[in-house]
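What follows is a single chain, given as structure tokens, in the form predicted alone.
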Amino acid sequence: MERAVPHAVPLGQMEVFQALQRLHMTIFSQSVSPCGKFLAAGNNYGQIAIFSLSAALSSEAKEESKKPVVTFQAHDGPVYSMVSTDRHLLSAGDGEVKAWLWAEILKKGCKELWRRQPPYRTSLEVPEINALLLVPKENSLILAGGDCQLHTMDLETGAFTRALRGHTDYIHCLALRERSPEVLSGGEDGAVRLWDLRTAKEVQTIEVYKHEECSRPHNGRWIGCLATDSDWMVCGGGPALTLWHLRSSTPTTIFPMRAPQKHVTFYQDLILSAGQGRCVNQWQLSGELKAQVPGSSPGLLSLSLNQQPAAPECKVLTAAGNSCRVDVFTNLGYRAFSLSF
């Protein structure tokens, strides 16, 4: 198992160094393998750990089953975002996205397949890429982050085909409306922007903080998370977590959550959210808080729902953030156990 440690460090000091790393670890990103049996987690040290969900969920699981089957150095800086295609794990860091073959990762042969850097305005610009979004119908990848643009990359050729400009500050999150097809983006400027992928034009802007019922000036205007389901969108961050009807640009439900939320997703007839605090929050669409399920991290940055039909026995929710642990929920009612980076 490979880990980033200083060269020629005595064994005792190395153990202290690794303990300190774990103590100060943040897990920014997660992605489930195409087979549904493995989970990748990326941290602030540029490492990606691969966990075997099938082994950890087995009735014969031991403590060792909850540790990575392989850990490798993927980027020099943090691994801000990851997504999986049917063959590849794609990871994003400072100014670059890399591809890894899942088949090779699982053989512990963790050599990058390729790396790409979007066409930035200057050669000195190395912005964070902290949002990745697959567009399956186009076989493309959308990247966004610190340069305030959305970049579209053709996954077959590796070429960057367009840049969508409109945000005036850092972009935090992306979501796909597959039927339209449209992409939603949210960022530090407080706006959620909708982009038509056929015309590469911005078609709608919702400045959430300008709506009095959503605004929380003491938390700022930034949008840190969003998700969409047909004509509905949920978003949060500085402003309150809010359900919107997109066609009318109307906020329909304001969720009574004080802490800024960093991740949100639709799940069946619920909305799941997480952010500051240990809990995964389960909301009714009406705004009623159905449950708060505590985890082991003091703050949560990502949720991952494993819904791969190939591995129904590994259907779990995982949550990660400001610790070296990934919490595993086998149902939404309680944390079953934690994986450890």
Second form
Amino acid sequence: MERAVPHAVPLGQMEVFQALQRLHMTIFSQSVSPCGKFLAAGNNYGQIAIFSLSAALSSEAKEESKKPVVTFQAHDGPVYSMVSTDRHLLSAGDGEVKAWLWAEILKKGCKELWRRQPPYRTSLEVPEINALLLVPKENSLILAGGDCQLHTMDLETGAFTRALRGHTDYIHCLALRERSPEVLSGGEDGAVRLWDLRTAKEVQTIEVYKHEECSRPHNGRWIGCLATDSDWMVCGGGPALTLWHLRSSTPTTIFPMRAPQKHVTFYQDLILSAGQGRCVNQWQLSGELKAQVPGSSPGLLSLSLNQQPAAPECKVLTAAGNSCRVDVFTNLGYRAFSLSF
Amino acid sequence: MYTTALYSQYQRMLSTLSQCEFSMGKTLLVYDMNLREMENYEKIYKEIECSIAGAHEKIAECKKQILQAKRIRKNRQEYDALAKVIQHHPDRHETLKELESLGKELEHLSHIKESVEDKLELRRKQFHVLLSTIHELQQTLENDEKLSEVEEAQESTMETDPKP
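Beyond the form predicted alone, can we have the form predicted together with its partner chain?
Full complex below, order starting with the chain above.
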């Protein structure tokens, strides 16, 4: 009459749900804390997880140190972009930008400090925010996304000061040109536009798909990633990953990568890029591929270099994309381990 | 009999004593040796510490040099990239020369055009003069014919009239 107790305990609903969630997770954005010891990662369910880099990198790291210290539901939609100021973590996704205090974020039940929504033209559809950029000189934040405009928000007052219009389709990525305070934006319409922040006007437009050397019509004309180094700019996406000289608007080097790249950054004398392939690619400015380091996700969407001076021992490159794992590269040559949601 | 036992005991005591002295001497020597070894080790330890510190500094220096070298390499590569683009465009001198020669040809051709146009104008005017003179001549001839017709008509009427 007694039922035999099965040896394998069947997975409860909760565990099955969590496993499914992890299987289908995409991590869109990462951000390093101002002290350099923590990494925040935002995923497509709207959750943000905080990982402790110093614990994971220390010599007595165990399996639990590779799990987040705390995970909380930040947004209703995916968290597409995050940046950190010296006290706050700003995250944006479904049309709103929210701020969290780094000092409080590790406590359970953390509430956002404030949330703002830029003035959209139509109130019917709330466009998503794809990219955030901090402009330290004027202490402001630039948001860009689905409504094809760049909005500037002053961080002290929270007021939206400018709306830069010019793109004809949604904006994917932003970059800041330090010397002259200019912002570069790249979008689905295939153009990289440079905006002068002081006059709020478009100063230069580079239509990447019109140049034969780098355009790849079968991929489309969208610009997925941008990075700039004052005189030079590298952009990629539908067209091939190319290095441009900004003053003369000429493409100088084309990097022979077939897969569209989703994130690119300058690092010392190299250009690091990641995209549809599994690897983080390291290029020299001459166009040679210096190294290709495979990661654990089938596609990568964001790279983050922890160069905070306060924590030189946590100086690592982290890469995340179409999986629930964040790969940590301590030395650019190989993947040391992965943190997981 | 009595004395030999005592003597042997005495000998034994002496030998034990001397053994004790010997082993004590040995231990003292070993102790000295250990002390000196300790000093030696301390010295070596300090030397190694100094060389470790020196190596650390050299590593920091080398790291700075590597950063500097990477910066230089980056600048060189940027220069190369721009130089490649510039090379694609033709040399400035040649283009200037071509521009000059083209300019001269253009001038020459415009001179020729002007002279041809002048000639054309001249010919046109001459034809105009010719044609107008022909017209006048025609007119005069017609007038003359008319006059002579009228005169003839008058003569014939005068001839018929004066015969009453």
